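Below sits a lone chain in structure tokens, taken as the form predicted alone.
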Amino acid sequence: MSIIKTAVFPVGGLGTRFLPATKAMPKEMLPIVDTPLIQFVVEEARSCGIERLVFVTGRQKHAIENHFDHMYELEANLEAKGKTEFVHLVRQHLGEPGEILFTRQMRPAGLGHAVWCARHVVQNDPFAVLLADDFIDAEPGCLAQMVKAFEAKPGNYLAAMEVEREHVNRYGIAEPVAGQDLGTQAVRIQGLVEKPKPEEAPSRLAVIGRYVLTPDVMKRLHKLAPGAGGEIQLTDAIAAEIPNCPTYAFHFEGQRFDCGSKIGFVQATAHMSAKRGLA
């Protein structure tokens, strides 16, 4: 059994880049073929033994709560028509009662603030953070790969990938420890910079939306002042813990699509369509 028991899903964002589609529907409910983005990351978390799923929501996010609950009228209608395969389809992702928890972020104050809102569930245990915007097709899942590395060598783990120099200002960028072999799966780092200018970036190693973190990161978030953009940044809390805890940029095996962008969303849809033989 995994020693990581809790996963946090920050889902309070407004999804403005996908307006008007996200005016009334959470961006996390946008489907890749026939499956919402949020369901992919929930399944990824469950696949490595995580038992508590904490959704940090905002206003107008009720569709996410409804998706992970029974819809008795629909199920009864499907059963009456003998469509048992669809009944199974809408029930298979529900999980056990009490497994899924929801809390409100109350105000948009950054990713770090959203993660901090889950502190009473996480308490003093290591935990995972998954961002639905980052769609990763991998087997085993990206998080499962990271949890395995964490269990072998505890520390803070951040999924990472090399990006073009001109794109580093879109990400948190890791600064590897001098002499590290950047080709290894877990590269120990000595710093993090949130969205640096290309000429100031310490590397091209960009952090993306999967984290396995120690509870001390949550304690850091409690004391943290606003950083880039006037928001509480998760990378700032992780960076503050680097002197006390080994921290790794983790090269996962798999293909990542940035579904926070329209082009990335279209590419992910095309990829999964082809994979399922629909293209």
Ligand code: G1P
Second form
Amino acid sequence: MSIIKTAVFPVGGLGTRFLPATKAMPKEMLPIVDTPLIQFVVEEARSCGIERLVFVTGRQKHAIENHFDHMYELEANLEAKGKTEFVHLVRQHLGEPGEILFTRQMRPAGLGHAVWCARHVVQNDPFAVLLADDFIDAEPGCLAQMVKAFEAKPGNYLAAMEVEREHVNRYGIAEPVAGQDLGTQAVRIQGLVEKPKPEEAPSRLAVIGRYVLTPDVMKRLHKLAPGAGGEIQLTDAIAAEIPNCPTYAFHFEGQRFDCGSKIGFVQATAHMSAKRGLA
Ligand code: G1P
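Since the structure above is the form predicted alone, I would like to see how the form predicted in complex with this ligand looks, so please show that one next.
Starting with the chain above, the whole complex follows.
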């Protein structure tokens, strides 16, 4: 069983880019075909033995809580009609009572702040962070690949992939240690910068929303000053730990879609429709 027992899911974001769809519905509930984005990342975490799932939420996010609970009326109705495959569909992702915990971020102070809100659950153990916006079709899941690497060689791990230079300002960008094979799965890094201008970026190696982190990153977040965009940045806490902890940009196997953007979301939908053979 995995030594990573806790995963943090920051789900407090406003989803401005998907208005009006996200006016009254959390963006994490947007479906790829028929399954909400949040369910994919929860299943990815569970598939590598994670037992505690902390959702850092905000206002208007009750649909997420409801999605991970029974809906007795619906289930009874489906059962009465003999629609057992649908009963299975609405129950299969529920897990055991008490596995999922919710806390409210209370103010939109950045990804680092959202992760810090989970500190009392994470305590002094390594933990994972998953961003539902980053949809990754992979088998085994991206996080499982990273946990395996972490178990073989501890450190801070960030999923990563090369992006176009004109897009580096959308991501945390890694600065690889010179002189190593950049084609290797876990690239050791010596710096990280959040959303740099293309001309200032140390590389095109972008951080994607899966992290396996040591508890020292959580401690860093406690004292961290706001960074890019005036927000508490997870990237900055990880960067501050680089001198103390080997840090890796992890090239995962699988296909990633940026479901924080409309085009990425549409592409993910098309990809999964084709994969499932929908006519
Ligand atoms: C966040 C992180 C960024 C990372 C990105 C991956 O940015 O701050 O470092 O590259 O997720 O999706 P956001 O997309 O929340 O602006």
